[in-house]
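Below you'll find only one chain, the form predicted alone, shown as structure tokens.
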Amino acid sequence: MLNNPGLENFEKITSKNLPRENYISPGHRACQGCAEILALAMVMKVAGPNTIVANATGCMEIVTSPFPQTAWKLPWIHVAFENTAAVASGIEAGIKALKRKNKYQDDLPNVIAVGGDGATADIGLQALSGALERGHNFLYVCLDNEAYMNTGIQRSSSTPYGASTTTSPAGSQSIGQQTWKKDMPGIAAAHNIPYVATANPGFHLDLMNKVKKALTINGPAYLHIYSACPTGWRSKPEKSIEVSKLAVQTNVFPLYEIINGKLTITKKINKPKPVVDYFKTQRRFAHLKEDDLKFIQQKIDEQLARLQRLETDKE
């Protein structure tokens, strides 16, 4: 475990003193109801202006840069799908090696590295985890929408099991998706990183102060956040912070940290909802029945389970 400093003198971010500056302009492309953009400009929104973003290709790339315009505020570099991590770490090194030299006079900027499912969990994977054992300074945000859904809503190792996309459809012979979500959580806490923590911009201020946490701990931190797409969920665009408070009352998406390997949850349920509301909020979920429910409510609790375990054995 890499040394850093501590929280103790952490000052918890609350409706009364609510970072209010955007970085991310209003001007961009987003779909209606995308809880990806709202999610991205609350981690901005705790980062500040002295930030520097790479941002892999995606959904936030494609509606916040279309040529000449931008919706940036801030130092933003466009990667490639599969180097967000390399060019993060590069950046983080860069500017440490001129300060060293006296060629850097202000203080270390916020490097953030942004990407999505598929740019985290499958194609982004390796420098991913190169640069988290490396021991970078830097935040890894990860908006998981659970497909890639820039380029026609095809399956990523990120989309739930029985989900149906163009390239999982479900069918008379076919569940849809038929692997269960990669667990990049726990992927990541397994590098012995400082910093590790799901998010919901469903719930902005526990989103926030895990912003504000992984930036004041010295070293890579990774931040996994459930963005609800309407588009490629087929949901409502109204209610996409309705769908994302389900995933967490449902525990389908629960909420924890993980701080110098003693993980917390941090949004406890103690009367969880059937699984079924939450399927029910969106139509790529549709074709399941019954007998299905069943058997992804029996995961859902398991899983649930096991990071209940983990969270006393660290006590």
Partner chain sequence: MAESAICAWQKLELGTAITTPGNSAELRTGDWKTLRPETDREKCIKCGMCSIYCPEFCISEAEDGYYPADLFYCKGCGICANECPKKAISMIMD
The other form holds:
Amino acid sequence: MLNNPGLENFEKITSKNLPRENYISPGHRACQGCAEILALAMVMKVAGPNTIVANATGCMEIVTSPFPQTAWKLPWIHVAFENTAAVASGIEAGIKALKRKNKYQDDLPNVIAVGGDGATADIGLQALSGALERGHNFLYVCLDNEAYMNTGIQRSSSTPYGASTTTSPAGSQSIGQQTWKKDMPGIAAAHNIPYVATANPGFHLDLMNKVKKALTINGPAYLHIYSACPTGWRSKPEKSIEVSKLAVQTNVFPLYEIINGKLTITKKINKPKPVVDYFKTQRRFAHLKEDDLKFIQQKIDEQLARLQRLETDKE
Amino acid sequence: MTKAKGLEVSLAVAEAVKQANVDVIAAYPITPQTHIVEELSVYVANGELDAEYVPVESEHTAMSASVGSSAAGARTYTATSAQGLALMHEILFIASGLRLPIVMTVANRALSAPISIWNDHGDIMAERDIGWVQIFAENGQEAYDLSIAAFKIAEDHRVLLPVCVNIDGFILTHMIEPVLFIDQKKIDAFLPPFNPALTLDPKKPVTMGPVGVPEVYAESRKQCEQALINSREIVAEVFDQWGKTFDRNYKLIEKNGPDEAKSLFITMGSMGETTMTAVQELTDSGESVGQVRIRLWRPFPKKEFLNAIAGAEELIIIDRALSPGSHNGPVAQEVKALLYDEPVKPRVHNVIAGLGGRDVTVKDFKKMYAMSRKNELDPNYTIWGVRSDA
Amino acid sequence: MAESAICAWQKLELGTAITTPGNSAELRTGDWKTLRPETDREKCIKCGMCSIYCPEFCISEAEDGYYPADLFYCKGCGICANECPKKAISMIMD
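May I ask for the structure of the form predicted together with the partner chain now, the form predicted alone having been displayed?
The next block holds the full complex; its first chain is the one shown before.
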């Protein structure tokens, strides 16, 4: 599947040529300070009008589509929770066949599948793996707010270690989430698809350029976007972007991309802040003790070292 | 078109799907459906059929990808059986709820446990309420014909619902039967290109599958149900047109044997042929017995069914599925509920036969008939041939 | 609830699709807020960061180059004030 990514003439998005046209309308019902809808809108700004969206069940589906109003200015379909990659693969295959048979006159559209972390890393993992493996030309966007927020903050496999959720509550016998966050971008990359990246709306130019690359490249692309959730994380709504930036500045959520198997850290943090700076912005971590934080700091350092090794290994 | 060709029924179904010029096939292999989709993948590989063959990783994805493809405006086909159909369950309702005219062959097979690859109707009976048009074919010719007609029914703008054509696993799918094929030109004239009413079109953005708030959910379901109810007429119309064009006549409900028969076997699917042999032999020996075949199961053709059984004193309803904990098998439940409002009701016997591929022979049907005459069948239902120590 | 939702089933689009793209714009989410942003035009450098990070997409550049929030939609989250590099925006009681 690995082929020439076709990025030779890639024209970067800068603050000068930032796409401004919005394809999600105001009047959506996302919570105050929701960085997930912000990230989603950034993706669609880059994708532009010739785009079809398949949306998994979850916050973004619920807040944008209660009948009779839709926030979507793009053709959009919601089918179910675990199958959005499958739906997108059907859309892609359908239009491909119609185009070949001269029944589709326009340019091939971008096909974008959108799901939360539960829809991606848990219930929809099989459908995603299938769609990536089959090589459909589509972009899968995981908007990771690190728990099942739509149903009331239950833990997912993407919930970070130590976070208290409604099904991984911190208590005298538990630290909260007892498992380390699933390496979803790593799993996507293991399919040897041409493009995998992590992104964060606090670094909007980095995010938008990754969307553009993902859509430029022919074949499946996977974008894992950190999506701050003040409601679920018990953080302040006004701090959503600050928290997002801290996640990168502390290396809790490193930004990187993998083009044809080659990993590059796209936002290098010269003087990382301690993870405690990040944790103290969110009450889901409020119960963590000094030893816990030490352990987490160590794991975060190891995680970054591993990425750095991968970056140099491939060079 | 005048000379019948002997071939496996699965291959005849694949030929029908090819002749329907589908754009997308999304399928996952499961016995006894495999020969259909294998053959289609060969057609695609050879360039005999210009379509995308999406070799999905599960039946859940087969149906989900079919929803995506149909919503994008592509003529879409899939096929499955038993566990595969059960895995699709969630998405089957969504396909009809979104009004997408997907066509699916169900090679009927028993549900686990214990695992059985052999035929019964347990798989589709568990999916009675999915809101699809559900048709049962009796033989290879019907399987071929109805597979083409299914697209015309599904895509009719008065219907726009998914259609499933049931063919008995192994008993039909793997049987070599004589089938009359139709010239491509005639099929093209009969089945116009798919003209979707609503698609995912960037030039005309629509939101498909929004949140159905309490103020709209009931109306939304009503819209789909009404389309299904209305489809009865369109199925009849398409069958009619089929008869006129290709000289093979199909009815929603088919009555065979003497008009005035006092006892009627009620059957669905391939069992009807064996029943008919028994009916013939019984009639020859002076018994007053006939057969009624249900070809259209959903929507249930109430009027046609009541007409077909008018005057009968006794019905022997053969169910090929168990409805555990209920009074009857699914077909008998349906018929009994229908008879409640009728002033004159025939006696109803219910025999659940052929579970998990158990053979049901001519002799068995004759024995059922004899027992029904002597009132020896269980008043609720009899599981035919089940061994017991009691 | 919008009146268009209270309709006969015959009036629904096929499969209950919504064929009016972006009509959530008729929803006044501004009702949700307790605080609203106020810009000190002396401090504002018209950089537009508030617009980039507004999750309601209700801050856009006006003809004079400033970035006013559309209070019809503004939920009062305060991200604009927090992210303003010049601290030109303050959140005040609505």
